[in-house]
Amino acid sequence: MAMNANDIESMIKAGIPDADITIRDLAGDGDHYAAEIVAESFRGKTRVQQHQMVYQALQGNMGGALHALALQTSAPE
């Protein structure tokens, strides 16, 4: 079963409470999303570490209920 954007946002927000999240459904199928996530907690971390934080917040749903998620992460300017 596919995840909806609200579920994805809620999971990320639960794992990264200071995150400002924008999610777009890329294909209209509920399986392919793009997420832009800005969080102070990303400051000083590499892009790989930032993405790992997001994947951890998604609690293993990547590759299962959530087929594809293009990530763009950063600390606030």
The other form holds:
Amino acid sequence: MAMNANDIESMIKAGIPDADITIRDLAGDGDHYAAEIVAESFRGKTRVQQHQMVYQALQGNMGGALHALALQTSAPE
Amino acid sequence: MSDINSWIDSEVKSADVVLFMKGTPNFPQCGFSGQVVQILDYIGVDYKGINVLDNDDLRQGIKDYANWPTIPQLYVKGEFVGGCDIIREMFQATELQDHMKTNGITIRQEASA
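Switch from the form predicted on its own to the form predicted in complex with the partner chain and give that structure.
The next block holds the full complex; its first chain is the one shown before.
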């Protein structure tokens, strides 16, 4: 199983509407992506909490259909 | 608390630094686990490696325990610190070294090569 970048982006966007998302396909196998996500709703949250918000938006796909998603999250400067 | 959950809870507190990983520190069986092992070895911290591949209940249980869907997972003084991305980011910003020190954990960071 695998996911494509658009699915990942739209799921994250649905879960974190104010997110500005950049996704890079690391291996071309639908299983290894990197995502940079900037969202005002991350402000004041720890990195762990920010990443958990992203995993929640991915509705259980993380670690299943999606093997690797390197995350970089931050609030806008 | 389920058996596996209470076992995890005791393991998490059984050493200052505990790494739930795929494989062992000497033989990591996943790139992400291997990266965290390299970082911990580089900063020179003593830690306990727990191989989640040994037991499927553990492999799933640890994800539920921390509400974190992937492996590896690093715990310092019983508290979840992060997975591979976060540990790498913290290391690059020397936050990981500071986190260890504030928790009274000695680090023997080698001089950079």
